[in-house]
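In the form predicted alone, a lone chain appears below as structure tokens.
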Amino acid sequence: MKKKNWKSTLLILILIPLSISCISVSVGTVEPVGPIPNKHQLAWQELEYYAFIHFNMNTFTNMEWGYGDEKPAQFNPAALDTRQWAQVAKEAGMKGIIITAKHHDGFCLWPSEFTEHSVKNSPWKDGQGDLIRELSDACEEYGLKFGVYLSPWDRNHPDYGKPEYITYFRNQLRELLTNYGDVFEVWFDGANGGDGYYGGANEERRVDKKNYYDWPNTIKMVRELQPQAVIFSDAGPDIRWVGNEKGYANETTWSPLYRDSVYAGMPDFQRFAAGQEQGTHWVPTETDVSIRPGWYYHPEQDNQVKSLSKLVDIYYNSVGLNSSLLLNLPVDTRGLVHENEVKNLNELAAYIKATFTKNLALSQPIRTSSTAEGYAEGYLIDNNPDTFWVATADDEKPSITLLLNTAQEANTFMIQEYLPLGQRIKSFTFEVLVNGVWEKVYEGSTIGNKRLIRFETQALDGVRFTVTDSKAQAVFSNMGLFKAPELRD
């Protein structure tokens, strides 16, 4: 989808405090450690895994970035079926789909009234088609969330780089946010400015990344039209880029950020990609990666679909490291998710199901170093996101010990913080009990929404999780012990 330096362009400062500010509330006797997520961010965090679909003019030109001089006649999928996309995503265990409604070449997958460079002038369905409508309907049918990607850069439009283009950009954004039902995420790419067709000018155009788009007013419009939607860009305001396109979050991943400390285009973005322990605003990460080497479909990559073992590794290092996984599916020239992708996605779904269906911790004895009044150890394994266990405020290194009634083979441990009270844990250790001997197998830092720990498959008598440093008393909503199938590829 992007060149290696695509993240060094779009400038979006975190300017909308209502979406990510610390809300001063308390739950029982426990005070929150700010910042904390708002209700829309919490709903987004619960999704964890959803699809990116790159399908547009580039699919038919075999490009990643179109120049903008393509002709609508080139867009002509012979068997386009958005219901197949939705079915594939649903069976893969994904919770939603985000579609590239307009990429950098400016071609629109809906019949926008503001440009001729769209499906309305293509041979697909004799110009009567609306792919965004079809996908929105398919998502509703299959119970999936629906999201839109709209490139701020447009290499086709003659006014790009001029003030008039911002009106055009917002007009198109308004079309997408008013004509296709609820949108759960609005995705703004970081690539902006450079060479392009620009209505025949065939020149290079650069923009003032900080001021050109007037992002505060664009964000205000999104809030008015789709108040439940979270907005993605390099720096938020609701969710941020993880810092790479390989599928891996940072070992240390803080959801908080200092306002205005991170922006696209800053030369040392990686310095803050892991977030900031004392940040003032809740801006968690999203991990975006393609299931193939490219973001768009290229027939020469049909045999380069990521294997099951690679997809599992990505899952553990995104969802399992306090991030959400946005996995891209490059729909092919037929207009279908390719069968090679379908096969590997189904294998991943089966693996995840086999791993997490049976929680070995259920109905097993739990001992904690302390428990605050009004809470119970059982809240850790009741599978209820609204209940949580709390250590006492004076317990500086709280521990949770799970002792199994009989030895069980296991290789995966899961624990989650209760996000409405903030992200608290700074470091921890994890131990296993084998033949009466405790062995430390992992040391980690942050937890956040979810931490997954993999270790060697062995028969265990118990496990112990110990917080070694934290911002405040420990608060956990859920934990589990599992046995994942062995990987063979």
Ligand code: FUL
The other form holds:
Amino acid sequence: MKKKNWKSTLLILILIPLSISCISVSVGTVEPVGPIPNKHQLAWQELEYYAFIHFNMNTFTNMEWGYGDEKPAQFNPAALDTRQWAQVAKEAGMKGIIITAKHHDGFCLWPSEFTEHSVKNSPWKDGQGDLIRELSDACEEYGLKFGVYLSPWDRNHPDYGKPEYITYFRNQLRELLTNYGDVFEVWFDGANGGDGYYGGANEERRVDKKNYYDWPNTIKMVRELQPQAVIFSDAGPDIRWVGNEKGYANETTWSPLYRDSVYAGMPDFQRFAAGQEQGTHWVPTETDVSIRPGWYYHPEQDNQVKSLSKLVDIYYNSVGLNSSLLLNLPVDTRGLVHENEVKNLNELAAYIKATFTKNLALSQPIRTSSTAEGYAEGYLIDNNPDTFWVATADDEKPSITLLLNTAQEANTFMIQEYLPLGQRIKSFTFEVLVNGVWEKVYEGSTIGNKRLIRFETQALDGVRFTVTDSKAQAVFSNMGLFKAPELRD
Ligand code: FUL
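Given the form predicted alone above, I would also like to look at the protein as it appears in the form predicted together with this ligand.
Below is the whole assembly, all chains and molecules, this chain first.
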């Protein structure tokens, strides 16, 4: 690349259209490093940030885990408005909503034909309501994806623990996946078995978590009914749990996993938080965390909504660590996302926008230690997820150096691997150039979908990103240098 600004701009303008027509050729010249994501996983990777909504019987009993003996009469939101949920999520910059259609207490937010324990016997809309329909309609209206959480554990159902329950569970899943349009994600919880009401038995029921649910056949059913949906559980098959509920992914996060050796609800799943470099399947992490201490609404937590700086920290440590952020909003007893949530969500949206709208790397000279034939540095900043830059295969420490035409204040660096060719980078360093002196400000491991690096705000003359170890030649689709606003709390 030439140093002159107008020339690099011109080159990028020429390269963008060229790159689009070259994609298939380019992919052919660089061998993928398996495993790689399928097209549904790839579409999911782009979402990055979407909402969980925990709203169900527990909202009205002020519980986290209902026992299963609650009465449908207790479910009675006065001002339920799923369009408000969708509007809040949309304005927050979220890409979808996943709703607790049935939690562990077994109460169903849709009028299932297979149980009486549902909204059809509640006072809400005189038993005529269908919350799942309302939410799926609201999501469509607001251009959001729609997903469902269906708890495998059911503390209400008399057959839980017996083979008959699996038929019931699948019947419910079939209803959810047949009657409510496109579903982008199906969420299966790992909490399975324990004490409960179980139709009046009031006893403890343990299940063989690995075999009881016959997951392979349930997964087959999801594939038939909603082929585009990704399936989440502790262990995949498509997306895995990040291993904690605090909002933090692991510094090292491999999307590959030895998937067939893990299962939903396995007791020590946390040890898979980092994934496995040599894993056999693409099973990226999803970071689920609540905006309040509880998953469900509790009035006494009205003043414990996570602050902007906490939410920003979570965003950087999930989206910025090769994960997605599933941020839970506990809808309140009115049936609305509470004002305190709305305020902080909007602050986060404004912060993200203020940070990432202006990429300081655009139209600036980029130098690389090598570039494979047919590729160019310009692909790194063309903001096109389908183009990518490739180092030569013999370049053992590929580096990307951005030299700014004039010093710029910055504090955030972003880089993304090109996922269709697999996750490759094992370690890297990041340096800043200040007053002619290079200073290493970060050393890290994996990258994957996105790595965000935060550092002290400084007037920079340049930055340098160096791959120090990788599974194969480096391939990046995007990078950026940004200045995030200062956080006050
Ligand atoms: C956990 C559940 O037990 C919690 O109640 C909540 O739904 C959370 C997202 O997953 O395993």
